[in-house]
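A single chain comes next, written as structure tokens; it is the form predicted on its own.
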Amino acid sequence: MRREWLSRDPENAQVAQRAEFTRDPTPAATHFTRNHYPTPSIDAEEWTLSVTGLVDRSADVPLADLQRTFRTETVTTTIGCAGNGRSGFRPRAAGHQWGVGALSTARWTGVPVGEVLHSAGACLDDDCWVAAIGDDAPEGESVFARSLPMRKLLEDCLLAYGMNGHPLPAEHGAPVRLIVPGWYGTNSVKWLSRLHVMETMLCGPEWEEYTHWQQEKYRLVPQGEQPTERETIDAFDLGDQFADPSIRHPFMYGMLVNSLIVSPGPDESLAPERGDSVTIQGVAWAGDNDISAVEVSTDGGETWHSATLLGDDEQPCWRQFGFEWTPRSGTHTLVSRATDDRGRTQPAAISDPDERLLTIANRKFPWNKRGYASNAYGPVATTVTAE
């Protein structure tokens, strides 16, 4: 079993084992799948982006036109869903109950986002907005659709036609996605049919058939609210919006320092000859910041050990961790907690709703009603045994 499906139609399925997130790449078999409709049939030839809005020349770019013309680069990232790790809120949140396997690394070949901008004479100033538009949304559904701040699609951002070294699959949204690197997933739209340059998100009634994803969904919301609708926000970063008191229902852009354990796995029974030690394994990521410390701790976050990171720091991508490990006999929990070069550090647990947490604070995640972003280490321990 190479993946867990949680729905097939529209397909959506987590990696099965987490002992998959030692491999580089993720298999495009293996990686997470996140649809929030069926997979769309989309002729290849017949595809066109189409570029508008604040533009001197709109334009209408084939597939054909775009692998040619246009400059090529592969970027190799970390993406994960904003719902993974979902499961381990209680009370249950909404929506898909993901464990920690919507989460994968590949690596992202075509062009540059501003190479296409540019292009079409866009306005590419910081404040200004793209949105990203899906062509997936059956008839009489709502659009697909994410608000990007130009600063961020000029900085690292790819129109993506191939995964691995291979073209893009249908499933991860052929024939061309957004990839946003560092950002969860939810931002880096598949099946794309459209950039429209702006001077805010998408919001009002002039685009209501397009808002539904940016500014109802997507947010981080406490029990008994319901979102507020923006025409922009200044920080992007997840962290820096909690600090900001003005944002009360962050966006999900830029995802939170958080980590994994791998090795063992959960409910693993060990078995060294005595004295010997075993190597616990697991992987780091921190969005567009980079990881500066991994702990690991045997007995459930009573006392921590530094781990040993391991490669080299490919920003925003995980970081592998290891730690040497002699354990005696009896049941043990692992897990780990990260921290990034902003000194930032994971949680330990998910707050009750009733304590309508805004931001992390006393060491807990906001629970909120999607159940999104957390990144505490507590839910996610794993569980071994020592003969």
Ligand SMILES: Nc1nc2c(c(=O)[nH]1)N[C@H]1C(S)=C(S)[C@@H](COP(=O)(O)O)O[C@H]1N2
Second form
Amino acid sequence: MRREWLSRDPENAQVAQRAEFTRDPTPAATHFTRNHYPTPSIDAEEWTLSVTGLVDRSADVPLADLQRTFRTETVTTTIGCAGNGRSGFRPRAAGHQWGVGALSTARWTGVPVGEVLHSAGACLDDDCWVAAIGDDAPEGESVFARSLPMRKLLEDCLLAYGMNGHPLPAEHGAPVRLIVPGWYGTNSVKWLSRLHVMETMLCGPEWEEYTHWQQEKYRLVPQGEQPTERETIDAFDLGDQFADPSIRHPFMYGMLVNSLIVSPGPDESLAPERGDSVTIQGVAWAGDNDISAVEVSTDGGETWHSATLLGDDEQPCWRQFGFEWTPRSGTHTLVSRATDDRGRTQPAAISDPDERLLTIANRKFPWNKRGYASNAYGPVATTVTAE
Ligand SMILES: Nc1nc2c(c(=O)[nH]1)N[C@H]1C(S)=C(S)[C@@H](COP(=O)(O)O)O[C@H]1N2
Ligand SMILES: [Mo]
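Please could you give me the other form, the form predicted together with this ligand, since above is the form predicted on its own?
After this comes the whole thing, all chains and molecules, with the earlier chain placed first.
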């Protein structure tokens, strides 16, 4: 079993085995799927991308033009759903109870968003916003749309029509989706139909049908509070939003540093020859930042050892790591703890709701109503037994 279904209609499936995470890339058939509405069927021949708002020339770009007229790039990136790890929240947070499998890495091929904005004569100022609008909402439902800051779009975002060297599959957003490397998956709008350049985020009565997924959902909100609409913010990395007291309910943008032990797998029994070592393997990722170190503990976080980072640094995707361990017989709790290149480390646990935390404090991640964005290592620990 490659994927475990959380619901079939709409389709929501997570990667079933941690072992998949050291495959590079995650095959499309294994990649997690997170849909709020059923997968729409869109005729690629009829499809166009509308570019509207603060532009000199509004445009409707057909797929063939997108593929032929503009520069193409391929980017490998790790996408994690903001709800990944939600099942670790106590008490339970609302929504699908994702384990650790709403996380995958793929190679996306498409056109840098800046190419298309440029050719439409869009306002490219740093303080402009672009609404990325999806085409999946059934009649009467809120349109799936996200507001992205211009600087990020120009830096590294793609209008993707290919995944792992094949045409983009329907459930991953065909014919074209946005890819926002290093940011929570919700920003990578699938079944993209329109880019609208504006001075603010989607907000206010004028955009009523478009604001739900931007302003209400995908905010980090403690027990007993409600998020209020904002027109703009100027910190995007979730850690930077935590550090800005003017942003009380952060938006799900740049991902926090995180890691996971892949092998040995949960509940595995190890039978190494006496004195032989076992390789502990895992993956670590840090959104827009780089991983600077990973530590591994075999006693649930009491003592820590430096792991070896493998592969390239400066990739907008996960870094693999390894640690040679000579287990004594008995039961062991394995956890990993990554640190990003800005010195920020994963917390140990998720807080209680009544602590009302608004940021990571005392090595605790703030419990929040929708169970978003936990990077605590405790809830994703694995237990193994050595003979
Ligand atoms: N139009 C649209 N785009 C969407 C979604 C959606 O429901 N509708 N889900 C978002 C969320 S919450 C995530 S985590 C990613 C998941 O991408 P995937 O299904 O290709 O893994 O798509 C995002 N893009
Ligand atoms: Mo998500």
